[in-house]
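The chain below stands alone, shown as structure tokens; this is the form predicted on its own.
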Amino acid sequence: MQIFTEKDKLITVIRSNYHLLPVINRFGIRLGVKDKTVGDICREKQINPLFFLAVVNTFHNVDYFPKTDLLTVSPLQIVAYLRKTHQYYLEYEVLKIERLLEKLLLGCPTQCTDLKMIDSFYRKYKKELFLHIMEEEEKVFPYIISLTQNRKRIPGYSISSYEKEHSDVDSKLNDLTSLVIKYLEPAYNDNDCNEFLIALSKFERDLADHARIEDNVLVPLVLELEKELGDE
């Protein structure tokens, strides 16, 4: 298993996985690297080098999850990634994985029944995802923020709600994948059915990684400062 640290060199990190990139750019941290190590720029962009090579090497290796490490990072510096990951979902990946849909339908020679209906799965899908991202935005991320800040508990909530409430939505985008795999019918393009479905699978597993940032580490970080706070 491939782990980087801070005596890496950026460029290393990232002409080993391309894929990353999306991750590092969300510490706001741009091409142009020039040789510089991962300590050097964590140290120039003013971030906590334990938390960004904790996600980058999440994100890396599918079997790695450093829990201990994450938990002593601050409930704020996880909420700012989570926001710039939600930014780059809505700005970007959701409307990529449209754009590369609507080219499969357009490419399709009959009525493409199977088709259109992987289509209003998916805007199901995508309704259910914008719910769950706005209910982070709106209530989860600034009540995390005030407990942090404030040292102040919002009477009637508390991060136990949102747990339940959770809604586990990168497994519905892993049922649309097998939608497409198992019954689509072969009156398509090939080669823009692969880019969709290649697209999906990249899609699931960053929401994997992020869930797990959210359900392993966040959560039971408010749990904590709930705890020490005491009940209101």
Contents of the next structure:
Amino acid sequence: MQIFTEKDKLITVIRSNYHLLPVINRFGIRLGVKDKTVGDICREKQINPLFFLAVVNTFHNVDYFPKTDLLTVSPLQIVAYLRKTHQYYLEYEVLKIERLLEKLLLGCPTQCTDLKMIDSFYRKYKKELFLHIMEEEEKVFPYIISLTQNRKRIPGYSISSYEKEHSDVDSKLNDLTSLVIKYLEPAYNDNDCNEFLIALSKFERDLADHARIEDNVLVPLVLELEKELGDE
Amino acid sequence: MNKKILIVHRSEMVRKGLSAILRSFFTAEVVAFATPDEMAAFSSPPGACLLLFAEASALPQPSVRQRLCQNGSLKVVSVLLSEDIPAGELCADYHISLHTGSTEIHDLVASVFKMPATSGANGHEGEELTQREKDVLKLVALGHTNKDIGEKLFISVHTVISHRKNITEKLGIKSISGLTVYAILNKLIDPDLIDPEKLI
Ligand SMILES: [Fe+2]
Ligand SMILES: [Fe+2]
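Return one more block: the form predicted in complex with the partner chain, after the form predicted on its own shown previously.
All chains and molecules follow, beginning with the one already shown.
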């Protein structure tokens, strides 16, 4: 397992795992990193290095999750990061997968009932994911921001009403990947399908990481804050 | 699943060092004891997945192993003083020495705990569905409720739920729409008879 520290150069981080690029972008860091270290760039961009490293390291290592470190980060910073992640999903990742799926369908010479099913499944999933993200963007995050800034409970609202629903978004994507791998009929283009599947599993992992931060860091932090502020 | 790492070693340096290495990698709880007697007070939660690091003199007897196991699982790593493995070392599943690097320790723990990648690694995945399970799956795919399915197949709702649990375990597919796609792809239901768009 490779755990990055403040002393590591950004180029080392990026070269170790190119999938970290969009993660780094979410902090407003872009290429042209010269020989700057993680510490340098965090100071320059006024990013909490503890949070940056926790996010980068958990993304890089599935088994690593420094919950105690993360629980010291302000909910506002976490929300800002999660929002950037949503934006990345909606504006790029989801559309990319859709394009790849379309290409896969176009390249299929036969009736392709199976691919059409996969396509319907994906489109339905997409709708659900959008709804989930909208709910967070329009209700949950504004609630958290107002709670943190005004330090006052809002009558009739608690984060606990929002805790339950992640498993569904997660398991559907997992189902989709398994269905493609296990039951696809042979009439498809190898390269198109591989590209689609790789993009899908990359997205699956990104989402799981995102949900893990929401469930295990953001929610406990807000629960703690709610307790501190007392009853509604 | 509940994962715990136990350490039994007289040396405080080893206990603290090993805990620090493990904690830097894993979120699983690490509990350290100086002697096997101290560990006697430890009771594992039922079904937990345990990994015990012990020095040679503290390797657990079969009775202790059984007590710790508690219908979960237990793997034992023997912590040796040097790299040569003493002959007749039988009670441990793995060995490390004081020279083992942290990456190797990490890899060992990760493989014991079989960190879930994406699909859940459970014992039934890949098993074939029984005819009854196929009947239930077909009705689930067609959008029927558990109560409906029970009435149609003359079984209790409770039985329907237990069939559904087995189906999900065997197929590794959790969502209803995922099961529907499965049923169509595997020709359990005929896509010509229904509109798949509506079903999924
Ligand atoms: Fe989210
Ligand atoms: Fe979410």
